[in-house]
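One chain comes next, on its own, written out as structure tokens in the form predicted on its own.
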Amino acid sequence: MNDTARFDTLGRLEDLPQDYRDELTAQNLVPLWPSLRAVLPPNVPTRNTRPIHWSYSALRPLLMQAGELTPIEKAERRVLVLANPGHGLENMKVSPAMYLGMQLLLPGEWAPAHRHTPNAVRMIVEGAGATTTVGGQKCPMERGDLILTPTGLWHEHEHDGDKPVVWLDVLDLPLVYYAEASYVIEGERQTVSPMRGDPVYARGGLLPTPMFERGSADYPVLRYPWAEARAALLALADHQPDLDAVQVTYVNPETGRDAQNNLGFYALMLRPGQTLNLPARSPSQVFHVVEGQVQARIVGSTFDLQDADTCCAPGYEAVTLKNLRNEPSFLFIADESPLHRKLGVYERRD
């Protein structure tokens, strides 16, 4: 008997006479069968995230309009959030684990202090002159940079320069929310720390040496610049020219493991005119460009992505990326596979 045919063969709810059906509902019961290819569909999930592109030239107008209608005091996170329509966007989520949010910080605005349940990371998108004080270390934010704002951690943005900064935010949000552990709490501002992780844990291989015990910070990195980035992934192409996937992963140095707890971060390279078939796997992925020009085709959907423009892909779905430009193209990804993997659930299909 093939799968189609199982399901056929599952009791309806309709069939269940209506006094029964009265009972069980009297006593917050239900029964399973007639639902049960609905939470167990068979061979592959089944899936809301849709393949969706957002075209950062079409939403940043958008954007700058929220800076002149709405005061950060009224907004105290100016963001549009990139939502799923797949999840409906009322939910506020790309992916059943990730949000996603451009947000828009003016010359002059704070945006006060507060720390939360979920987990958060930065990359800044546009502009220069603006910093994010995480846990009282004060992070400049330049285009292409990655900066933490783990659960917990007091956080704020604060801009003194002379020009717009944007940055997309991805959190493990829809995650914690589904958990019923999200919460907020508003702070003062933070006292600002002299000692930043990224100039310490620059170099790979390198670190510092405990000759006298140090506090074990669970996150001594908290900025990852663009320009360590960007030179890895050129440094990697250049020693390995038969690689396919010129990609490095943002971890924690102290341990080799993701940054951070429930999501994985990512630059890839695409070299001049290459396309690259990445594989099947369990978890949604988001694919920033931070330089360049990509195609990327995902199911029945192809996406000519420009600069600063972002899109998603479906967890169990091959995805096919091309660098359209006769030089490198650079690409930021976040996923699901820290979770994934500690779920136990990671697949990949070939």
Ligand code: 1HN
Given for the second form:
Amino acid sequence: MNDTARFDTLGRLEDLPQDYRDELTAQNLVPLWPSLRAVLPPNVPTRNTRPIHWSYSALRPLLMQAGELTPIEKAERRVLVLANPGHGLENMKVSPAMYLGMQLLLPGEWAPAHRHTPNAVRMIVEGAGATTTVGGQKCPMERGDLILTPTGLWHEHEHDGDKPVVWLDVLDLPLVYYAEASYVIEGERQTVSPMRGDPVYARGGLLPTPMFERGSADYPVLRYPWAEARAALLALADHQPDLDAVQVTYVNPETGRDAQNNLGFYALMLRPGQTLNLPARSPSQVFHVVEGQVQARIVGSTFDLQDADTCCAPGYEAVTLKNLRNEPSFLFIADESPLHRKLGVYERRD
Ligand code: 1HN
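Can I have the other form now, the form predicted together with the named molecule, not the form predicted on its own?
Next comes the full complex, and the chain you just saw is listed first.
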């Protein structure tokens, strides 16, 4: 019997006598064979993640309306969640392990301090004058900056500027919630520590080593300024004119590993007019335009992404990105690679 024939031969639930099924149910028992193909489909996993595009110009008015309808005291975090209908909107997932939200902070507002088990990052979308204080370090929020809020660190946001500030939150909340490990602790305003800061790590390849000792490997850098990522991409493109994927990974400079535990973060530059084919890999991905205009082809969907637009792709699918401008375009990418590597299921299929 060949493999294909075997897939049709398993017994169904309806093949079993009703009284037997009832007895199983009474003892909280379930026969595996009627469900085996559903949990282990041949060759490619079942994916609920659909390719979806969120236009920033379309969602922005609704976010600003939330600012009028709901004061920060009634929201704590004023966020519109970018929910993938394939996972059910109410489940607030963009993919199996990723949560995405657009958060609005208005001038004068304070989003109070708390700490929680899910890991978060912020990708700043618009505005100036806001700061987020993470583990006692006050981080300015400017367009394109990536700011980590790793598991367990206190964080709060405040805004002394005069225009709305918006950022994209990426959390591993669905994963931590699934593990029944998601909870929060409320706290008081943090004391800002002037000694805590990223500038000591600002030069790649040179680590602070007082008395020859390496620093703590736990999240030595919390803010990755866009100016640095952009400059690194332009230098890479310039230095390697034949390189297709002009991409950098946000890493922990003490370990060289991914900046956070479960999700991976990257910045990608597309050269003027470039088309880039990303191979099919197991992790789901999120693409956010920091600067530019990019067409994304994902399974059967084609999205024309403008500045600050966001889209997602299921795992095990190739993605084609086309720069629609005659200047470089820049994307921020989040994916589930670190999680897949830990699970031992990471693959690339060419
Ligand atoms: C959270 O703490 C923030 O601190 C944003 O800004 C979004 C979504 C779910 C759970 C916690 C924040 C969040 C969140």
